[in-house]
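Let's start with one chain on its own, the form predicted alone, as structure tokens.
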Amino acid sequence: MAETTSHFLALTGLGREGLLDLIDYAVRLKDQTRAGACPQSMTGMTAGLIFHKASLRTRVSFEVGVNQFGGQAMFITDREIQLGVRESIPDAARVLSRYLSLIVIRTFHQADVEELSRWSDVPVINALTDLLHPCQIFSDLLTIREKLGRVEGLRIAYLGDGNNVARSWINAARLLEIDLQIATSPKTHPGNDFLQAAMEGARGGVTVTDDPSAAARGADVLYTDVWASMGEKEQIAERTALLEPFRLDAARIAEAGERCLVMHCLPAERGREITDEAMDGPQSVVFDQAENRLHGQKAIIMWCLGKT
């Protein structure tokens, strides 16, 4: 790949060829790491990890990834800098750019991440907002590539809440030739305005349906996420009533077929959006997904730093 230095705010920022090339690079980088030959591309660099939401996979995978590259990771919570409250986002971005080589941010509002990137002189990585979760879907595409040998010409069935993960899958369908089936309640739709804007000129296709059987039938991948994300847990009873028909269970797997992959971005509320039988069954690649958060995000880091 050609070298570049850029922000990673959404999958669409990569373009189709850039996305495919970066997946190829992630495969090679994973092989290098497992062989004990991870490039020391961040020696002398410090990455700032600004986290306004709790995290297991995102924080640990980014910290480990930076360390494997020979750099240092600094974990920064909202109590330390109160981004946009104690001082403005532009001022904080300009200060942080004097100290850090890379900023990773996991927060609520996409607009805050975009403003941070506008004022930052160093790359900014969107590690999750309420709107999008691009690091998750990039790493999931890496997993699908490993398991199925390709990331295009596939039917992806997403079952459940039309949240940031679902919207990032829509962005993937904009770039790639995939048939994305989103099965959800009309009240948990990912958003018509977002969908229409994302799919203008798209290579793939997106169908939003309230029929989970129709979405699952013949799918190469069955994917789900929690029904109430962080900050929405008070809505769990309402969401359960709406989304119970979209549970990923043995019946859904049978509709897809014995070759389908079962995926969940974690953390899972077992027995709610996914059953133990599905999550621990032979078609599950859930923990391969979790591992690939490390390798996928390391590729994203190198892309942002222009070192691919």
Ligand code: NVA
Second form
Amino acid sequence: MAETTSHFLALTGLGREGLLDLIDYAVRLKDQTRAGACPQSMTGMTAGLIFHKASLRTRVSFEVGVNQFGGQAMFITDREIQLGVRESIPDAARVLSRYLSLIVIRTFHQADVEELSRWSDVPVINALTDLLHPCQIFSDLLTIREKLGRVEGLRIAYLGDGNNVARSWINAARLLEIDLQIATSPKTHPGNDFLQAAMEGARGGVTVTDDPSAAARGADVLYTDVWASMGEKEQIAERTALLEPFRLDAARIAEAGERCLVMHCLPAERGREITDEAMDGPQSVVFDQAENRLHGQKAIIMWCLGKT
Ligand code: CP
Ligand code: NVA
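For comparison with the form predicted alone, please write out the form predicted in complex with norvaline (NVA).
Next comes the full complex, this chain leading.
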């Protein structure tokens, strides 16, 4: 195994300076791409995109990003490789490393992504697990930087399920000076063990509350995500009963103020965790977030390949 391979498994792997530098790099790369001068840094390379869950944004933006760098992307579902079933993850990782220059994986267990990375000679990027969604929050920080001019000294209110997206926000607050307010029910808490481990020596702060108004007041960003993630959709009725008070709607936006950004990683279940009025209103930046998945992930790819 190559010791120097840079995997992107969680935001925390970047460190604070690394994260801030990579956001700067993403800004430059976006400008270059828009000027028609995207570096051809992946000529002759193939990236494997292993997806065990559905995806619109992540899959399409990774494929487009690799193509823009002059490389090729190969989409691989579990029908083909049956990772960990047809053969072990270490064996699959060693074989894939002989063909590919980069592996992007979206799956259920964070431990599987970590095991794949331990055995892979090429960089592995976490494209979402049940635990974390680091590509999303990295790209969202790029959007916040563009809209507010900075990513620190901000109050971010996350309303709803304490899921993979919420935990990646916690990791962002570990690295950056962010006042993260998570408003959720006790039953949908992001997990005390995770929170405690993440916040040891953290730069920012995290408050978990069941009072959505207290979280929203004075927030620079109001953020939400679906109430039942992929793999747990059958729990939606129970979650809806718990999370109704945490909907992102006009009342919450009024509490936050007129300069607050409204964010959602998408896909949205309109009318459930976010109203149409909030999502389509003047403070919403949800489609800018979606666009920045492309630019953010391109920066992550270059970081992994050591080409930033
Ligand atoms: N936000 C996000 O990751 O979207 P997809 O699930 O469509 O990739
Ligand atoms: N929490 C959601 C995010 C989708 C991008 C899920 O895991 O389904």
